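Quick heads-up: it's one chain on its own, the form predicted alone, in structure tokens.
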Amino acid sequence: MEHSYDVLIIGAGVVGNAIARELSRYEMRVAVLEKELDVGMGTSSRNSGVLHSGIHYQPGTLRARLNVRGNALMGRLCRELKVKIQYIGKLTVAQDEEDIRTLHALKEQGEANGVPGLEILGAAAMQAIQPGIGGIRALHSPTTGIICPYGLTIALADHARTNGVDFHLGQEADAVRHSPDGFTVTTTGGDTFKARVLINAAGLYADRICALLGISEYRIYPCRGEYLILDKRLQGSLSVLVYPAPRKGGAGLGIHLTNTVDGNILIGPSNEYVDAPDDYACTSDIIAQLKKEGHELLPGISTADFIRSFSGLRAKQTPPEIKGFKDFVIESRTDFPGFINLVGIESPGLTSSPAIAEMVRGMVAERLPLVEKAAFIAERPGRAELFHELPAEEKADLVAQDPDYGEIVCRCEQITKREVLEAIQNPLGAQTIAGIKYRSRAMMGRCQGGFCLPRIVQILEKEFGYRPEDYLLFSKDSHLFSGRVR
């Protein structure tokens, strides 16, 4: 099948779906290619989710520039996406005096750089915000917050979809042809695309888009981050974020303590490089290293409150042996005319993807006219809270008008049939197992799925049709079921 779209955006991660949703405010014609079955399968689900104040990046970098104004845009965009996000501020902790003068090092790069509200802490102060944290000094930025990574990626690309964006999900870019006319992308599936414009939004990926189009400049290094997700019962446990002071030479910012916004705490992530992609082991070693740090920065953890782990990659381009952080590449290319190339997007991407979005935008607009569209919706509609998250008032009328909410399918996290319905039903039409947890939360509770997903699968059977073949768990190999056994 032949499609034409004036702009094809390759990547259905955060960065590439805020830049969707970006340009769906304008009469033109997008689209966004994603070989997996749903968006948001890489690193824009496998992370932290914190939103980063701008601390840790050189002053006129690019980096820079695009975490303190992403971390300005982030507050209204989730208002009109429907996603949580709370400020709550970060402390980075010192434990000797190499880190005290770290420390006023990111406190001088981060005034540079616009970071509102930076102050150094003394012990006593320290633990007045997080009773109970080992160290001497500690660096307070409070514009650092937390998000829900996965929620924030696939909110924007229901809001693109709403405003006109076509989705083409389980399409991997094969080949890309250039012409005067534009560029042509055909598919392993044998579909063909043609564009104007090409934004490569791939992220780990990325460096193979550019081999498509003979660009041989950029590689990308996967690097492995491992993460313990704690038991809600520590929930309130932690005010604040907590990292160490980095230490020089890592390839990341080291591991720390994250509140998420639905109640966790994760422990993580580790820095390890990595030969593929798609590499999402989780190691003993690291868990165990994990568990040690995770207790000495917040002591009174125990073995029982670790239910799950789980691995993301960073898309970076600095090889092992040099480790360390290398700034953003985005760019518009002169040897391919219409050609936008993003290259190393690592953290803090998901920060700083509406930053990425206006820029790009920018570029987008030296090549194509921008004419807003008068029927944009500005906003996306729902909530942000869960069912259970309601006043006892609110939730005693939805259950009035949809018996479907008074169902609770998922006992841990306490969400109910209408909420897995309604993820069911995405905009997207994504309908695999994983992208059903990640709109509803149902099985991210403590007996991660046990409950649950069974009467997931009746639902599925029952409402929707699906034999025991149809069931997968995230991409087109992850079959649950072989056949019915009784």
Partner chain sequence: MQTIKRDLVVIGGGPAGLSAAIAARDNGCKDVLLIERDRILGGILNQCIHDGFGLHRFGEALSGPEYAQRYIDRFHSLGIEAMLGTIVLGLGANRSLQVSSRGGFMQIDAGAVVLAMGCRERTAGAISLPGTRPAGIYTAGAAQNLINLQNIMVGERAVILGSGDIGLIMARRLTLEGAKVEAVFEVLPYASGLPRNIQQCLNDYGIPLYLGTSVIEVHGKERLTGVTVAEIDPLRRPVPGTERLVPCDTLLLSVGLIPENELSRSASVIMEDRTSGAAVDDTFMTSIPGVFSCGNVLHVHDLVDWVSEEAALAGACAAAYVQGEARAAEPRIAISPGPGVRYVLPQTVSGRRDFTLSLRVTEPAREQAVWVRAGKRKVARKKLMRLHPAEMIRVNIKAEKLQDARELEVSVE
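Could the form predicted in complex with the partner chain be shown next, to go alongside the form predicted alone?
Partners and other molecules omitted; one chain follows.
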């Protein structure tokens, strides 16, 4: 099949979707190409979900500028998209004199980057914010927040879809040809996509997309971070994010506890280079280390509180022998006019995504006229809260209007049949079990689907005619079942 667009974005992570949603404001034909069966299946669903303030990056870098700008844009964006966000603040904690010098340097750097409200606190003031915390001083950054990373990614894509962007899921770019009137992308499935502007937002695969055009100067080194998810029982043990002061030579920000907007706590991430951009394994050594550090940070944890481990990959441009950070690459290529190239968008890519979208919009404007769409739908319908987060009276009203709200499918997370149905009937048409999970939170609780997966199977069979071979966990060969019982 052949498709023709003004703009084609490769990669439906948070960055690709933020760009798609930004461009959906204008009169142009935009499409997103994604090799997975759903959006946000890579780094965007596999991170801490922290909205960074912008203290960590050198003034003048793209990372610093886009981080601070993205942080400022995110509140309004999340309100429009109905995505949960909480500016809960962060304490970066010093244990010794050298750490204190680090805090002062971070504060100066943050202020140079335009981060508001930074303050160095003594032990008593730290304790007032987070009782029980160890350390002698802390840098408080009140604009640090938490956000649901896959929730944002899905919402951006949903909203872009609502405003006319096409999503081609399960389509992997295989060849790219450049000609005076634009680009032709062929996929492994044999489809052809023509576009005047091509945007590389392929994350961990950005170097491969470059290579398809013959651009050889970039290489991505996947760097794995493993996490443990803790039971919601521990919700409330942490009112603010707490990080150790960064030490020299670290490639990440150190293992820490992170609140999620849904009430779990994450321990992680670790930091280890791996060979493959899809090596999401969890390892027994790191799991043991995370448990140990978790116990030190939160002595009340019991083994029953570990719900799940997962890992994500940072798209690093620095090889293992160098470590450290390189600045984001966001460039409009002069050798391939109309090719907008994004490489090495690792942390704080989530925070920066709205600002990256603005910047890329500017680059698109150099090639195509930006005419605002009269019919642009500014707000995503619905609400940010789940049914179980609403007050009792509102729940009663909803159930009275729609009995599907009264039927709880996932007992751990208290997710209703209405919410599961909405996840199945998602605007993008993603039809995997993981897609239902990320959209509804069903199967994300302490029983990990033991109770609700069979019930979701019933719903899919009865209401959508699924057969055993139709159920995919996340990818085209991730079949859940082998057939009928004989």
